[in-house]
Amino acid sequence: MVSRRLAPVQEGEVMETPQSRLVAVSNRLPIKLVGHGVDVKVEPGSGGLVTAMAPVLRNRGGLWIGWSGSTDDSTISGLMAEASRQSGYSLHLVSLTREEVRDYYYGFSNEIVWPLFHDLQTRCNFRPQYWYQYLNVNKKFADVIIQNTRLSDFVWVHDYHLMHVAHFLKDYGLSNRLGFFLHIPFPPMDIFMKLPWREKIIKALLDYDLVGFQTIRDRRHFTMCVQRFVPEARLHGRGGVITIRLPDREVRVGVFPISIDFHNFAEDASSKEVADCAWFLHEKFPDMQIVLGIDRLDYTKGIPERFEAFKTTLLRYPELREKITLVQVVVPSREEVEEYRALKGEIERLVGEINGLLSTSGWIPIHYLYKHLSRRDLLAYYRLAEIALVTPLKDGMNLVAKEYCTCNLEENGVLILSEFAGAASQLHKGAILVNPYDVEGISDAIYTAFHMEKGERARRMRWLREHIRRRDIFWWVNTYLKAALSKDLADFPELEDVSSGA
């Protein structure tokens, strides 16, 4: 058993229980080096989990742990006080070697659980080396959420990278409640059989108090794994939360749909800043509905099946060419993965080979960005754009969708979106949903959109717009919290004094 790092306490002094705090685990921290060697910089990251997250740690005495995504701690270690006081939660290194990272981030992560998890089995590569890695790794960050947590504080560990954390906290002999959230989909059992590691990935998950999915199928096809590999389980209840039930202990399972923070993006599209980008932009393109995909890096994302959806939009409705374009924007990532680089140059051909048929004077059917974009210019796309194509092939939510619906001030948008999204469960009254591998349907999808009049439009678009208002990230953590501690987000007040960011 590890013990914990205690203040004495003094002779005659009366030792006040500690407040609780949420304690963060993923496998990034909220941050991003920038520059080389003594130029380094931290500055706030990006991301699902980085949207979700902050604002509800941030001024509540909060902890995040996790990698800096560097394997020279030299320098980023003197940076992590002012991370935190600029944060306004305090962040916990967990230092990792090459050899770890090759391992256990782009094998064992993203080699095997992310290509698995999204359908894709042909793309891993079950190498057993990526494996004792990956459990190497999971200890080391339960080594530092035991150096760094009060008995008190809630830990909440976060996605795929870390589904092992809980078994070493138990073997450590910790008593806290720990939570889990999956935030990309958990896949059907008969590909998940394929995993080598399958029964301890589920008895591992099984460790921790309270197990979240996205959505009621990746619940179901989780439940269904667990009655295959644990036939002592027993599942009880219905609704939003169950109980699993297995001989020495009970475990939660519930569906938990992630969010963004509404007001705070409604506010800022609201803004003189981005309403003048939005309008510069727009400019660009006079008398044209423009459709926005924006996308990171991946090949679970069907950026290439909806380059070929629209190419065939406007071979089988010509009438829409010089009257619609197509702004795909991708955010660069794991560039130095092969299979991305690859990926990238199949995105580029397609938008030469699109561009180099269909284009006219004065009209190119694709605007290509591969960029990462500022917040301003990020608001700027989602107001500007008359339709949103969002078509992953498989996704854990996609915020984009939700994005893009938030800052439609207006209420004129219309949202296409993959049925195969998790978003899908909850927006598919507001969308028009399509499968992402049906190039005609999804063709017939964005001319149907194209002609909607404003009134559906406006319909739909303030429908969706009030769903994720009132389900946004603070109705997302409340509900968690609720079924992990029968707590609210209001038990975890925010500080008086937050100078310190510790």
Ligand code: GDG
Given for the second form:
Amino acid sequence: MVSRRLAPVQEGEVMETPQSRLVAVSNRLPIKLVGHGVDVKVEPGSGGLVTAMAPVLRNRGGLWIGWSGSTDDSTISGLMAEASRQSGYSLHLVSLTREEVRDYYYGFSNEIVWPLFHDLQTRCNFRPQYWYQYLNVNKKFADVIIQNTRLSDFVWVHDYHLMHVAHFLKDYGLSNRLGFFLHIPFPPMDIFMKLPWREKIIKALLDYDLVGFQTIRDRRHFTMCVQRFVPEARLHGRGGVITIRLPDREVRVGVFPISIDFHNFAEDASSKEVADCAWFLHEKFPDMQIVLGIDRLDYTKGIPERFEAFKTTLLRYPELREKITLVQVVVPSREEVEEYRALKGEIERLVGEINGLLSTSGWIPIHYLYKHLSRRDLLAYYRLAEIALVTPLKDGMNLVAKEYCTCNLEENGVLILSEFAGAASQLHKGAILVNPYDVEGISDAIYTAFHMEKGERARRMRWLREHIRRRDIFWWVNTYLKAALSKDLADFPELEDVSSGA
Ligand code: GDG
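Would you generate the structure of this protein in the form predicted in complex with the ligand, following the form predicted alone above?
Let's see the whole complex now, leading with the same chain.
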């Protein structure tokens, strides 16, 4: 099924020459390390991006370059040949030392770019040492790319960890076509200006031939920064992909909202295994509407704010008590970092406070799970929830929102979605949009969702599911590659801009 839907790419409609391969580059390789020490095994990773890229990589003899996630690759490097065989394309390691991981990954990427690009500049730690290590590691990635690519290959670099890779590739004289996609938001210029290395980052991004963003708003923020730091740059065109003309070359800048493998999620959600699990879980919450939150442990996801909003709902609308319950799954993430441990403590304190204040015999307002769910359990929670509460303070896209709708086979669920999630730019017509900082606004949205009639729920959810089905992860990969490799941009439709101008 996967290869059939990617047929245009495989048949050379997009890739120009038969020899041209796709080289994917990301901070982490799409592999899972299972076990420890000498017993460690490497398995191919899963997830939407890998699923969509894998057929293209396999058919074009492609490769994927990235870090293993460990600082000791002595055992892992010996397993790469087998991992490549299992994946069907070749995997290449970029080995990192402990210091590099500390300053490039935890430091520059996660203490500077991550908070800044999510508009949370007060959480940034602008240490010069982080910047030097970021450059050093980006150069290391460029070295591995140089060693493994041919002139006709298209190199597609992913995300904020690697914004400077094209700069080093160009320094080496590499003339391959280079693409970049930013999975997280690009901040407004006033916020971006706080970055001490702002001009260098903008210019480094312009070393790519195609720079992709999740939303029109992100692209607008980027092009405003380009105009500020590169006054000779000229913007041309409208629609999904525009051109920035520089004195010596052109850069394409596009909007490509990432998505999920709709058919795979819908199919798995309809399995007996998932249906049984959903039924079993639902039995535990009789005569109640379930409000679901699923997030990685991260301060951008707005989990404490969501709990405050749920408490406010129960205080402002007491008739909802014992008729509604919030199931919040928090997936462990970056636990080595003190800030994330503190967030976990804050979340647990709030759960205790709200449950202590409002529980009655036989009813608990918030069911809190701190764990990684199996795929079966994840889909079962999606299926059983009457309302999804997806309220990040800011998010590049947010795939949980799309997965929830896809798995809502009965089309009876309601999506409450933050207007600051990239997904809102696509799903605004079917979802109830909220400001994640507005606890009373969210409580009104929960109240509205709770009372929403069956017909209205079905109408909205049908619209949402159809939109996600038409623009799935395969559409995303194809659209990006077409923009990167085709000469003509005429087939790029105008995108609707619903951003509030922030
Ligand atoms: C970044 C950007 C952008 C979650 N809990 C479990 C589980 N998950 C899976 C979900 C979903 C993924 O994790 C989370 O994706 P998001 O998009 O929501 O968020 P980030 O991880 O922050 O991703 C984001 C994305 O990149 C893609 O460009 O949308 O804005 O921040 O797929 O299903 N999976 C399982 N168990 C869990 O408990 N199996």
